[in-house]
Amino acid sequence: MATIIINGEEYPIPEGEKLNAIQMAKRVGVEIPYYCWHPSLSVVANCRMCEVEVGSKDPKTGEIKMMPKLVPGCQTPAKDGTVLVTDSDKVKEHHRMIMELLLINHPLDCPVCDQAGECGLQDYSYQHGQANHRFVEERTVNPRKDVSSLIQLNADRCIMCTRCVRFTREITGTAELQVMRRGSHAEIATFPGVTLDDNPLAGNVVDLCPVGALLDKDFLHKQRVWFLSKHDSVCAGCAGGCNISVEENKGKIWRVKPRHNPHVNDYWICDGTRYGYKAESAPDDLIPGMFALDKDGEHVATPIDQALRKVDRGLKDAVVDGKVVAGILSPFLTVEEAYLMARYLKEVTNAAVLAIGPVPFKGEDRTYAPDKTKGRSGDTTFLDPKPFTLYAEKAPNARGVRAVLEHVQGSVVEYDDLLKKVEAGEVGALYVAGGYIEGWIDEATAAKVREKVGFVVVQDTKVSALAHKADVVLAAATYAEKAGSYVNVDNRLQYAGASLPPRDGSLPGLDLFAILLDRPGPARSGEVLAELAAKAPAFAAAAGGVIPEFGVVLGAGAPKAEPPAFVDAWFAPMGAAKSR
């Protein structure tokens, strides 16, 4: 077996996997500080934080020989019999001389610093740094300037780590940004004309920056990171399934980031989902409560369980005349709650007719894909670098719903199919269960509706033209606000964690579904989710309702275990929520 020395322990090197020294040193326990180098960007060696002692032991003699001078951790491959020393006093020292060098010129603005309590700079200042700084000449200044609308540029605090740059030229191919002029004279610019506005994957430089140089304007001086609390989550604006940490606080979302996951969006997420949250939970659009029809045909705000009484009676008295029940799935619901949902509805009537809701679709699937030739620094631990892919289909969770359809109901009704039975007058009641980021339903189609359909209940999460007209309006939960799974374009089921609790007067499809149904206690996805797998052979992967932390293919039998990721210390969010 293959092995390292690393501060004069050996430690196996893990079987198949082509680590660098600073991986393999964090795989152990051990942190070797670094800021240029990212798994996923090319190695470039150009901060010099990373520098240990190198040898090699001779597997015949034993004999220990080290290199004299200090080597970059991120260019030295863990190979069987490496020694690396990452403790002795040259190495501190090294630390310390490159801190200082970094800080010669950078402001003493922690204070007012947006990227103060994430600050790479702030951490290794105090950890590796000196107290005292020697530099008394003119420190050289830059302006402060905007690279987007969206992304402002402090170049007084940039440590040239390049990273930004790397990223455009190799992740997005479209190398906006450059190191303009050289040695102490050089700093980060865009060529000039140029932006990363028509970027869609611009914000990444915002996560990519170890200091505060790019910060990002939407959450500039906002609020303080350590008053924030972070949430695993999946973005719900496409049919991707970007990994993300919602972070809030005090019940209001500042900024949604990426959370990392090698076989979906890497580190990776787009500019719609980083800004998304704010369309998606924008109050004056949400449903603010439960409402019920009155005598005189007018909308009235409604306790819960007497709407929900309505809903039950008003769909099992519509079963008369042979006309049926039918249920519109929205493809934003979780798989739990469409299991629920399908459930119930053929509890009503076992002849209801389920049909998946209008998957929208807005331009093309636009793809950006990593040169292959760069990044990684020979890291083949999970995948190659995966393409990134803005995706046309506008819904999370269209292949999860109609998995669930094909269980409960043996096939799939398209939208269009349905709302034909509807015009033939063959629909009694109607249950649509929405939560569309944008409107799904026009006026003509939902006047239709109302004439030919008795009994209309909407559970959704904004006013739509069909609510307006519905027996029954029911306030559901934003994605934001529930918890459950989705299945994304690659077949993959992932869990994503509730980050805000119900608005008041709403609650989550989950818990509306288990009432309606009588379930005892409050409802919990991960019950759900593992009742549904037991029954289902599509959810078996997801036995017990465990769905391992990258999220698991359905179909594909027992989940396979994962080896530990490499997360990057100044890009992943910390301290996510867990529970389910």
Given for the second form:
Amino acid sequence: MATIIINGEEYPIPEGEKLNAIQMAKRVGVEIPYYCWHPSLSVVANCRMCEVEVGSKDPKTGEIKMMPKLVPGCQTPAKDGTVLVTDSDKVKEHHRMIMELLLINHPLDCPVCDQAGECGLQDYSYQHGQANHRFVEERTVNPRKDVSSLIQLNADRCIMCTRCVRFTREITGTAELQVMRRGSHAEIATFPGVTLDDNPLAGNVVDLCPVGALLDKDFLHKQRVWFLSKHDSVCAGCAGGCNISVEENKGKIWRVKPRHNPHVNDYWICDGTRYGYKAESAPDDLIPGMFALDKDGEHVATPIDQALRKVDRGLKDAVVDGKVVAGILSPFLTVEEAYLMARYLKEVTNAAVLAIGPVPFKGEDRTYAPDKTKGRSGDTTFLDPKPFTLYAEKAPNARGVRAVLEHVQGSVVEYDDLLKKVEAGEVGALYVAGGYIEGWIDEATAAKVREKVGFVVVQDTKVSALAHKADVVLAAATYAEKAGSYVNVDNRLQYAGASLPPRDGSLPGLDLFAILLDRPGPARSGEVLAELAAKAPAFAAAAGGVIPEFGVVLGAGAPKAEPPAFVDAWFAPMGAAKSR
Amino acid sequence: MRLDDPKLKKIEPPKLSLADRFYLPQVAAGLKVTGEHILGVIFKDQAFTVQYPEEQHVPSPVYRGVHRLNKDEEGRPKCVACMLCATACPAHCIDIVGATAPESWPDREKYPESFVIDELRCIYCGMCEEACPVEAIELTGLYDLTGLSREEMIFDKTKLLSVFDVTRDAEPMKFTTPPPAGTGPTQALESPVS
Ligand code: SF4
Ligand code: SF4
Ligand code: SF4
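Alt. form predicted together with the partner chain, vs. the form predicted alone above:
Next comes the full complex, and the chain you just saw is listed first.
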């Protein structure tokens, strides 16, 4: 078996992966500091922070020969017989020197810098730097400038790692950024007349920047990062299901960052996801509570239990009258919500018609397919490029809802078919579960539905045309307020945790259905999923209600064990935050 | 640390002598101290108490009373809204809303749009003062803090800056030049909370 010697200890090298020294050392718990290296960008080895002592062991004689000079760890392949020394005095002195050089022109304005708390310079200064500053000349001052309407560059904080430049060249292939001038005058800039505005992945350069040079203007100066609680979630903006971390403080979402998932979004998210939280959690147009029509046809605020009793009675009355009960399950419901809703309506009457809500489409799929050669400027041996797609299908769970309906009802009724039934006056009671980010029903359709259907329940997050006309309006949770799982375009079932508590007056759909179903205890998505997985073969992969970190493909076998998600060292929780 | 830790040093209480066990010598010594104080007040005017409020007490220079927000040479709040004081505060009584500094402050990047301290929740530990990287927040010697309602005791930016105006002469800032006298609290952008 291939082995590597790190700081005197021998470790086996995992097979089937091409790792460099930094990655290999990290696997065995040895930290090699770095700035410019990123697993998806080509290696340029320009920050010199990861230099370590490298040597090799002769397989025959067992003799170890070290190279006379330090070598960048990002460029050193972890192969059989490689010897790494990361903690010798020579290496430590080198780290100290690099830190001193990087900080020569640095403004050190951490108190007003948004990166403070998750800054590579800060962290490594503590670990490898020195307390005194010997540079007495005047520092170069680079002005602040905008590289797009959403991203600001504080050039004086930049350490010239060129991660941002490589991202625009290698991943999006748009190459808006460049290094202007040379030496100590070097500066990141956009090409004349070009901005990052048209790049839908532009926000990622902010995440890539190891220091506070590229800053998100949406988040600028608003919060300190150590106040934020991070919640693992999945984006509801399109069918891709990008893994995100929703960061919240004081009951408010402040920013959304990507989480690494090699099978879905790799390291990136689009700006739609990044800034989408605003549209989705803007309190103004969210339904503030439960409402029911009174005798005069006015909506009055109703306590949750009464509203739900009305729903139950209305639906059952329709059954007694011999009318058809129908349900519309929007593709924004989680798998668990869809399952409980379907079960509830089937319990009201087995003849209930369950339809999937309209699936919104916008534009066309857009794929970025970085490869090993295009735009690459450095060493690409360790790369494993993955495509990133922005899907035109703007709903997170159409496949999940369909799969649930197939299981409960045997087939899926399309929205249009249901509308035809409604128009024919066949439907006596209708339960609509929405959750759409954008308006989904127009005034005319809503009026038609109202006219033909005797009893309409709308469970939604935003006020839609139909909500104004419904007999009962139930305030459900936004994607940030509910926990559950979604099935993305590749049939990958992924779990999204709740980031915020349900807002006042609302309840997550899961709880609403649990009450309607008389399910005892709080409804936990894991338990509901376990129930579904036990009954529906399509969801067998989620047995026990537990979904692995990177999700699981429905219908495929059990997922292989995988290395943990990549997180840049400075974003990894440290100290007290680790135990939180 | 565990009880059997070898680094623990065990200390026995001192043994009492026969005189100690009678307690009378200690009683006499205590009476002597009390007597000295009584006589000192009567004959030498050595009282520690003052006739408050006719006579004002002057606290020690390190006394920790009501907060103030210092102003810089131009009368702007020195605070850069780094929120380190709010982070350090064990009582969680500081609430700051940071914002990008206005264009007219080219030397500044960030400033506090709102800065609120709940003086009732504050435990006057001085951690905020200690944490501040720019000496913007200080605890003054003002100790007679009263109010008619809880709301009144929640100090906003304007109020905290005005505490600076009141105390600037009695307690000058330790590290930087204060703004010229007469710069009112108006230089600070209007606080949305008041
Ligand atoms: S980039 Fe890092 S070291 Fe530099 S000012 Fe910002 S937080 Fe401080
Ligand atoms: S702006 Fe940030 S990512 Fe770009 S080169 Fe500078 S430090 Fe690196
Ligand atoms: S620590 Fe000082 S500069 Fe920072 S927010 Fe508090 S008062 Fe302002």
